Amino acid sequence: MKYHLPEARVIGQQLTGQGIYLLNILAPEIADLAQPGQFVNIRSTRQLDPLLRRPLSICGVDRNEGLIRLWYQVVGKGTQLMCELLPGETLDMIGPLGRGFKADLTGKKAGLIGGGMGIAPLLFLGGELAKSNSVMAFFGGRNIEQLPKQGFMPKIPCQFATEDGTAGYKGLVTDLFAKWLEQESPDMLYACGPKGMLVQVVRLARQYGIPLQVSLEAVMACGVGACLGCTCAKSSKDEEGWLKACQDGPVFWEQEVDL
């Protein structure tokens, strides 16, 4: 089930990095149903410009307080308008949307690999998995500005990588993750980030024979499968065809899609 909340109230937001914000919204209907990997589609203004909604991964919920958290980066006019919102102002929002991660595990060892803003849905996932599983997260970015801060990080072990060496391991997060796989044998892997990162994670998952789910970053307009703007190719192992990231995903088993 999804909800249309034309006046979801902003509780507050904070700057967590250069052009990166954590937004808290009162949306009890969405907070109650949201699962890790799902997203919301937001209109950032009451005007017609920009016309299209902005899809944002849910990075956390507080079901008791009815809050959802969105961690996003300012990349254009829509997100620039969002970062100027003040407590008490409202947003037009639809959600929760899409297919989320398989998080109903118990007593398993899970690895999370995120790059850039692809870390957002893994924060929600990590907190949920940690309730009954062993979790290890690997988060990477170009620099320290792109990494999540302790204030909204789930309480899970985490290793960081930055390309410029401003935090954690200097290099790619996939290199750090590969070293871990040489020593550990996780039962399940989850990843979200740039396509190049996902390709490497898929290669490693197949090499070690570990099930992997990936969340794809795609340009979405409607968020409900009508506009066909977020289509992605099915895996060549399956019959030829296309999938809709907003409706069939954004989370897929790695063998379902052709990266």
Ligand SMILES: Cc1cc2nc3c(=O)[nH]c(=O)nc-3n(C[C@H](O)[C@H](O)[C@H](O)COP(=O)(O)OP(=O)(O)OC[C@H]3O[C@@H](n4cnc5c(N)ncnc54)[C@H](O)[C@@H]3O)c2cc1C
Given for the second form:
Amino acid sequence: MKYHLPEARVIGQQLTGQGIYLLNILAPEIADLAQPGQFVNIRSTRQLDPLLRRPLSICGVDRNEGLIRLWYQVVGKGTQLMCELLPGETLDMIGPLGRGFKADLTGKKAGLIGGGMGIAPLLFLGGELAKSNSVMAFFGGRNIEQLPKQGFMPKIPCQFATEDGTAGYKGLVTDLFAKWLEQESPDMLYACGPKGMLVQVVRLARQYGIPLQVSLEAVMACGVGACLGCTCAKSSKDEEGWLKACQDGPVFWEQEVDL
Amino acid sequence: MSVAKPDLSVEIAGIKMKNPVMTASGTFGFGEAYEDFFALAGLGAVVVKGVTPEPRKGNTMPRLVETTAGLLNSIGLENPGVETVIKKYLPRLADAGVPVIVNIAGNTVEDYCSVAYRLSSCSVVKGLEVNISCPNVKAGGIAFGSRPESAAEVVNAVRNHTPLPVIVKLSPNVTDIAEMAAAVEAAGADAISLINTLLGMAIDIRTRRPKLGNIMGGLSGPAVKPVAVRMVWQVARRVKIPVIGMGGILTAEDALEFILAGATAVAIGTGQFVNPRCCMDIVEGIKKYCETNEIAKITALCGAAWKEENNAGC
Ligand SMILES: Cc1cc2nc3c(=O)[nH]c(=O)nc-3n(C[C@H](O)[C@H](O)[C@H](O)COP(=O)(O)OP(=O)(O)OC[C@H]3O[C@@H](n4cnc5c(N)ncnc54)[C@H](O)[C@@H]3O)c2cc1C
Ligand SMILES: Cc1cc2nc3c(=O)[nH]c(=O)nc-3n(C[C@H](O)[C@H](O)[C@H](O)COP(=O)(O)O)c2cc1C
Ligand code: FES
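What would the structure be for the form predicted in complex with this ligand, given that what you showed me was the form predicted on its own?
Below, the chain from earlier opens the complete complex, with every other chain and molecule after it.
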């Protein structure tokens, strides 16, 4: 079930790093149903520019309070308008959308690899997985500003990497992950981030034979499977059909898609 | 005084619709995408994605670019092919309580005819919309829609391969839209729908490359509305068959403009992406307008902007 909340109320918004915001929205229907990896499609103006909704991953939920949390970076018109929203103001939202991570594990060891804003859905996932599994997260960004902060991080062990060395390991998050894989044998891997990072993670997962789920991004118009704008390449050429990031994804098994 | 229950029903080439609001092809999937937001039975008709004889992969990514109050798309008629559509997608529309119109496309006249013929034996299908105006495929599509002679040839051929009502969807990318309309009317079209998207493009100044994978795409949304209203006006004045107006409709006010310009019905495309209840909100809005303005039948408004006798009554 997808809900359309034309006037979802902003509960609070805070800056967590340069140009990056954490937004809490009252959306009980969506909070109830949301699974890690799913997203919402948001319009934060009634004007005609920007016209379309903007997809953002659900970064966390508080089901008791009926809240959903988004963590996003301002990159253009839509996100700029969003970051100007004050508590009590409303935005127009559809959700929860898409297929989330398959995370019905117990007593297993899971590895999470996130780069940039791709960390957002993994924060939700990490918290859920940690309830009954051992989880290790690897989060990377360009600098310390881009990393998640105490307060909205789930309580999971985590290694950070920054390209400029302002926090954690100086270098790529995939380097940290590769070193970990040399010693550990996780049962399941989850990744979300820039394409270059995903390609490296896929290579490593295949090398060690560990199942991997990836969350992909695509430009979207409808977010509900109507426009075919977000099609992803299927890895197997002989199969009939296409994959829509908004409906079949955004989370896919690594072997389903051609990065 | 206001009219208690205005009659919103319209008829297009024998297809009876409870109101004049339809979905625009390619923006509503095969009717399943918005089912959580409203029941299909509330619509006048459902027009599904363009269907070709064979499955089509469509164009390379990216296929969407937002422009000021508009959307450029280069989907390229991605669809699973007519057989899969008949087997997998149409049956679930059988009990939806709404007339289903299938948009058809192809590379050759034979393609159009074979899809039309194949769909004619499906009881779910109440009409065909012949897309001779897709700007996103190299062969066919717009090639047929840009010259009156070739448009007439396709329409005539399709007409001879189906007993179903034939709606012809015109491209705005022509010099004289009324001439195109007259040509397809003469060739046997039962109705005309317009506009398909306007050919456009956008360039990324950072990468200095076109933003769409396919370089050019079709522009839709509020940005094209004045062009669409003008074309509906020109076409409706020229032909006797009913006109379905579309292009940038987001609200009931937009829809009413098209009806006043001469459209019997309207279709909503990009508006659905903006507001998932767009079609239903428009039905409601049209009803309210009729109530407040004492319009007993919506058909009285069709072309009222140029039919003087009707204008006098308003
Ligand atoms: C399923 C999904 C989940 C997402 N989750 C998050 C999230 O949790 N946090 C977050 O910060 N962002 C997320 N994004 C990306 C986010 O949707 C875009 O950053 C946003 O739409 C940009 O809107 P804008 O109007 O601010 O920028 P625009 O004005 O539309 O674009 C500004 C710049 O951003 C780039 N851009 C636009 N859309 C995207 C996109 N979809 N992916 C990458 N770059 C884009 C454009 O190329 C352009 O250079 C997600 C995207 C998808 C598809
Ligand atoms: C994503 C997308 C896909 C479309 N696919 C088709 C199609 O398959 N066949 C067709 O005749 N028109 C297609 N169209 C055109 C629409 O049906 C409609 O004519 C056009 O978008 C103008 O209306 P709008 O401004 O309300 O969207 C498509 C439009 C969009 C935006
Ligand atoms: S965004 Fe429209 S089909 Fe995925």
